[in-house]
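Listed next as structure tokens is one chain, alone, in the form predicted on its own.
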Amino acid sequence: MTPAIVRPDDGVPADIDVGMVIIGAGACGLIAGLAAADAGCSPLILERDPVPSGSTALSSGYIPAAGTRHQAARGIQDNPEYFARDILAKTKQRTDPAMALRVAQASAPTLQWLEDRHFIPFVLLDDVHYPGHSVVRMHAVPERSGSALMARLSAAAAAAGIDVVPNARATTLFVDPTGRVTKLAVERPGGLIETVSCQSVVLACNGYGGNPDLISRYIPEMTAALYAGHRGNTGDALLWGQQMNAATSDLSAYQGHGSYADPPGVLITWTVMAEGGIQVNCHGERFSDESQGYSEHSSIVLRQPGGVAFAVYDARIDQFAQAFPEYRTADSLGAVRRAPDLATLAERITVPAAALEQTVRHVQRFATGGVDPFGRDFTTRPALKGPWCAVRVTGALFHTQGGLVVDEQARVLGTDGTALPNLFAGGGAARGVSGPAVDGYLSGNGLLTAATLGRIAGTAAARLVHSIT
């Protein structure tokens, strides 16, 4: 793989001259492109894959937003200040409060703009209350999947006349003595290298989850974890930024998931836990408070014998989870084991029957007010009862949350605090709002910064092009 490098401008004329280049055609890149087009700029989006997908297509596709008209229609009172407070609480006050408020303030206007200007509909997911959010604020396209969100964004980009070039991996940034990116080298099929000159660049190529060396350096506890993110997330934005003396922060932050079916390698919605399900290890014993966030549970599960656990729940939760496309996929692939009684279930998932039965009996008592030693409140949901279901799961890494530090215009900042001349970043390429560790990830943080910073970066980068030309 050609490394991501930065070189001085060699003075060689470019093959293509454009005003603005966006690297990456996931949600962040496509939203940046739509924003740029609305600002009167014609961006060129470079996508390394044959078809745009990225981490967005692998995600649930849920975007949290505060103060939306969808919330108002349900009588839900929410505002950016409440949202920012939840973000800060999840990180234990260890993220930038100004940035948290900035993306919270941009969340509802971004969704409304996508709906009204680009005809991408959203619905409020009011049937699930995600851990850490004080109110229901998760939104999705009607199909409720990341692949559907990508399809709608791609269609909107095509309708706006935006050039998205597939099979085009940016490998080299050329900079002048002031630090301005003047050209990019782009690797095309067959080893062909093309150069593109530009006035502004938006980095929308996510983080470094697909780069084992960077994982070992920054989040070594996930070195052996399954990687459920996009393989193209090789840390190019981070590597370019570091070579340009850009400021970075929270590189130890990431979104994991403690409920990844293994096999077949499909996400099991954390709704199973939120609705009253539990996790047991291979000894049939619980090992944590499952009502915590799914991100921090990734490392907790990995610390269990064999790095696996079993989600155990009942038919009521099974029926509820069928509303989620990923769960239906996992079920169709045989991941969900069902049994009329706990003894049979224990046999099917190969855990000790006596231990599993005792664990479930304790949980059933907690539903009527008993004290759980792990501190979980089981009284808010019906007590578990047969028939039973279970899924073998492991902890997985989905995407990193640290990255390049950006300002209010999504401009990349140098280590001295000044903005680099024409470089912008959003989504996983930029520092997120999850603080420095896995337990700071609030559900939806990834697509929150992809959508909001994508729009902010696209608009600001387009304005810069206009000011130059």
Ligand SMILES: Cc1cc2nc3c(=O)[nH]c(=O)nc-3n(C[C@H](O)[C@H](O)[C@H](O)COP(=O)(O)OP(=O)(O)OC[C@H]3O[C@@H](n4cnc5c(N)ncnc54)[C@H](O)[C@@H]3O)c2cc1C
Second form
Amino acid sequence: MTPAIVRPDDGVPADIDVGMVIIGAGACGLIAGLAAADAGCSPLILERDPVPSGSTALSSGYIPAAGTRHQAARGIQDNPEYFARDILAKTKQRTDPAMALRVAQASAPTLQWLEDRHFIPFVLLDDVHYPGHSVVRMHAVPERSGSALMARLSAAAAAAGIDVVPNARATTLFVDPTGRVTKLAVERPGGLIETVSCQSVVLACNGYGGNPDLISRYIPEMTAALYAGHRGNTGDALLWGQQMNAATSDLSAYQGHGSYADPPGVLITWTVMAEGGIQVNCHGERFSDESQGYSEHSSIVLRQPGGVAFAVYDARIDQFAQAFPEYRTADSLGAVRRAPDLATLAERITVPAAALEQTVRHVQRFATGGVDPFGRDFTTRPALKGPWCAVRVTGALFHTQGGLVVDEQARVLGTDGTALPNLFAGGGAARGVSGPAVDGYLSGNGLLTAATLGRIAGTAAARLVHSIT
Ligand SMILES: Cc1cc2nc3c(=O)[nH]c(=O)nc-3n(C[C@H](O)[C@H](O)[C@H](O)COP(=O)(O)OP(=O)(O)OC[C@H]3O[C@@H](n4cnc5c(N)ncnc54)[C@H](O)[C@@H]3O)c2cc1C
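Given the form predicted on its own above, what does the protein look like in the form predicted in complex with this ligand?
And the full complex, kicking off with our chain again.
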């Protein structure tokens, strides 16, 4: 594969000339495109895949937003300041507070704009309670999936007349002596190279989860982990940025997940834990406080024997989880084992029956109080009771959260703190708001910055084109 490289501008005229180029057609790229179109610009979106999907289509599609009309309709009091406070608390105050507030402030207006201007409806997920969010603020399209979100964004981009070019991997950025990107080389099927000149560029090509070398350099703890995100996200934005002396931060940060059923390779919603489920290892023993975030649980599960665990829960939670499309998929693929009693369940998942029974009896007692050795409060949900369910899970890497440092207009900053002349970034290409480590990821931080920075970057990059032409 041709590496992502930066070259000095060679003065050779490009094959085509456009005002604005967006690299990547996931949530960030398509939202940047819609914002640019609204600002009167006709962006060209380059996408390496034959059909745009990205990690966005693999995701659950949950976007947190604070102060939406959907929350107001349910009487939920929320505002950007509360949301930013939750983001900062999850990172233990180790992210940029101004950036956290900026994306929190942009969250509700971005969803409302997508609904009103681009006819993408959202619903509030009032059955989703994830650790760290002080109120219910997760939104999704009515189908509750990332693939449906992608389908709706792609349809909106088509309706807005935006050119999304598939099978077009940007490989080379040509840069003049002032640091301005003047031209891009694009790899097309059959090894054909085309060049595009432009006045502004938005990097919406996500992070480096699909680049094993970068993962072992920046996130060594996940080198051997299963990567559940889009394989085409090979860190091109980071590689270009580093060659252009762009500032980078939090490269060790990522979203992991401690409840990924493998096989078949499907997410088991963490609400199974939030509703009272537990995780045991192959010895039938609990090993953590499952009421912590799912992200940090990825490495906790990977430290168990064989890097696996079993989510153990009851029929009530099984019924509850059926509202989640991925859970239904995992169930239809045979990942959910059911049994009338714990001894049979233990046999079905091959853990020692006596140990599993003892673990569950302990947990049942904590439902009425008492001190769980791992510090979890079991009194907020009904005590577990049979019939029983279990799913074998592992810890997975979902996407990286570090990246290029951007300012309030999503302009990429240089290591000296000044903005590069015409380079913007959002989504997984930019530094997120999750601090430097896995435990800073507040659920929804991924699509939060894809949506909000996508809109900010698209608008600012379009304005730059207008100011030049
Ligand atoms: C299983 C799973 C569940 C998740 N659930 C959630 C959730 O519910 N909520 C949430 O907030 N986050 C979730 N995430 C994270 C979320 O998917 C990402 O944060 C988000 O999709 C990032 O959007 P993006 O537009 O930056 O990247 P992507 O959607 O990955 O889009 C990037 C695009 O760029 C293209 N590309 C890459 N390099 C090039 C190049 N050189 N030239 C041209 N094109 C290129 C790729 O092919 C891709 O289409 C989940 C992730 C996973 C894996």
